[in-house]
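First comes one chain, alone, set out as structure tokens in the form predicted alone.
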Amino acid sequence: MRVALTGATGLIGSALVRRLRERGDDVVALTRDAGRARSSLGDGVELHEWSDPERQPPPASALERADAVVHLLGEPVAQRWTADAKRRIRDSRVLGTRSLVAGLAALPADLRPACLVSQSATGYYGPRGDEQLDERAPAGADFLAEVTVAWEREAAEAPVARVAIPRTGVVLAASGGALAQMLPPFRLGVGGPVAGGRQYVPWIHLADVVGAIVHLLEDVRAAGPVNLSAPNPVTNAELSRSLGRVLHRPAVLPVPGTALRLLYGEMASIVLTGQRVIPARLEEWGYGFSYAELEPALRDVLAPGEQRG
């Protein structure tokens, strides 16, 4: 198989390549800078630079002849979200995805991929306290699921035969991700819950986002919205005393929802809420998760060395 990756150097992209490497896939990277792109990737990795991907379309010759395409790019969304910010987080994933479609409907019908795999987020369902979401589940009204609706929507306009829409939670990952920011405090035994430890955490083990995402490249029927996440949701007072038992460590002291809005702003709502996601869909392809459980995700996600702390 021959597949086009966008955002081929952040966490789930790395991996992915790799995995698709160890396939024997074909790999094509659109790439703003081929220099550190080269350098994160290694060679085997034919690189294409793509410098603006919000104002303009891909080059045809990444695209063309692939089978595939998986679309990962976007502004990291753990960050103070101020006007700008705000901007950079929909412009990056709204206007980078119509560009990618653009460079696809451009393309000759008998040279375009079969498959857009074009990431999506939990966050598409907003707050909503224990409630149990699959991919019938409608959308929330707050910042992030406002995204993900146009986010989703210009992915879906791809000219191509399926459309896949990858609803991705929180990843856990020792290399980067939401669990590198909870390491610290819970390596010095002041972890805990945050907020009273109530809203559901939507995780997945990297190898399971990574295992998922080459799932919907090879089965036909995997179109639409897909939620990646573990078919056992958790809370955060769950993820807590989990994540304490790992690294051998009390994991008791609570963390005040305001200590996170004054310390995070608007961006804390996405610790401070939570979706109980199920992967329906991914159940019924008959996708085998590697990680169903949290506390085994974790250990194999943490060195030893950090386990022992």
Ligand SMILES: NC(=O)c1ccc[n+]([C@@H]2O[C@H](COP(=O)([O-])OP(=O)(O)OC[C@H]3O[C@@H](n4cnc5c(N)ncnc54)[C@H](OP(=O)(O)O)[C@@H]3O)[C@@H](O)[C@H]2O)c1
Second form
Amino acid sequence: MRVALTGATGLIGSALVRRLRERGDDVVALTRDAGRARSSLGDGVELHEWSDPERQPPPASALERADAVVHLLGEPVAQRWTADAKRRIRDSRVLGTRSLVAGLAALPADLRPACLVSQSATGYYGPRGDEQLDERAPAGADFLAEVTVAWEREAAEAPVARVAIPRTGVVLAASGGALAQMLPPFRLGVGGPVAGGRQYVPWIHLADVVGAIVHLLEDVRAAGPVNLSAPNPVTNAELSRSLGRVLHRPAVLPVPGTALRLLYGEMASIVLTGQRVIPARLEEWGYGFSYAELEPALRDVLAPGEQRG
Ligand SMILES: NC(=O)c1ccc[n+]([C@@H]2O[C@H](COP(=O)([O-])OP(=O)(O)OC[C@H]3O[C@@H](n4cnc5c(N)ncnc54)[C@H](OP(=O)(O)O)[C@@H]3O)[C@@H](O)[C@H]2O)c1
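Can you switch from the form predicted alone and show the form predicted together with the ligand instead?
Whole complex next, starting from this chain.
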């Protein structure tokens, strides 16, 4: 299969590139900086520069004759949400997807990929307490939910046979992401449940994000929104306890929500609220999770020197 990726240099993208190359697929990566991408992705990946995704469609040569496109790019969400950061978080996704769709529409129909897998996030559902959320649940209304709704709407316009929209949860990986940011206090033995700890964390191991995206590329039934989160979501308090056990550290010091709001402002809502997401469609299609339970997933990503993506 020939697969074109945006965001190929990121946490998810670089693991997906590795997996596709192991399978023998041809990988084409679109990036804002080909020099940096070459050193992070190595040889064997065809690189195309797409310097301004918000304003220009990607080069046709990157998309034509690809069997599928996986669209992952986006400004990092885990940063202080100043007005400018919020604009970048929104525009990189909404306008970037619009540009990609324009690039696909400009291709002659016989050179157009059949499938677009366009990233989304469980933030689509907004803060929802302990409500169980499958793909039919309605969208939330906070900042991330509004961005995500607009992001998905752009992707759905793609003139391809099939658009799959993975609503991805909190990715557990050794090489970065949410866990890397949470770990320092836990390693010092001063970690603990955040703001009471009752909010759900829709976690998923990086290996399953990659496995599920490969499934979406191959399964012709895969279209529309698909929750990418483990079948056993846990509360923030359960996540803290598991982290404590895996790291052999106490994890009982409660972290007050007000402290996080002071430190991180509005962005703290990412950890202060959550979603109890159920991967209903992946389960219906028989996707076999490598990590369905949290503790083995944590043991794997925290094992020194190991990273399976
Ligand atoms: N990691 C998670 O837990 C998680 C959960 C749910 C959803 N997601 C979503 O999945 C996607 C990939 O996640 P990730 O963790 O792999 O992200 P990441 O590591 O931050 O990488 C994203 C990539 O997007 C490109 N990029 C960054 N800022 C950009 C901007 N302002 N405009 C255009 N391109 C930009 C970069 O590629 P170049 O520098 O090569 O252009 C970067 O490598 C993101 O959209 C993210 O929101 C992630």
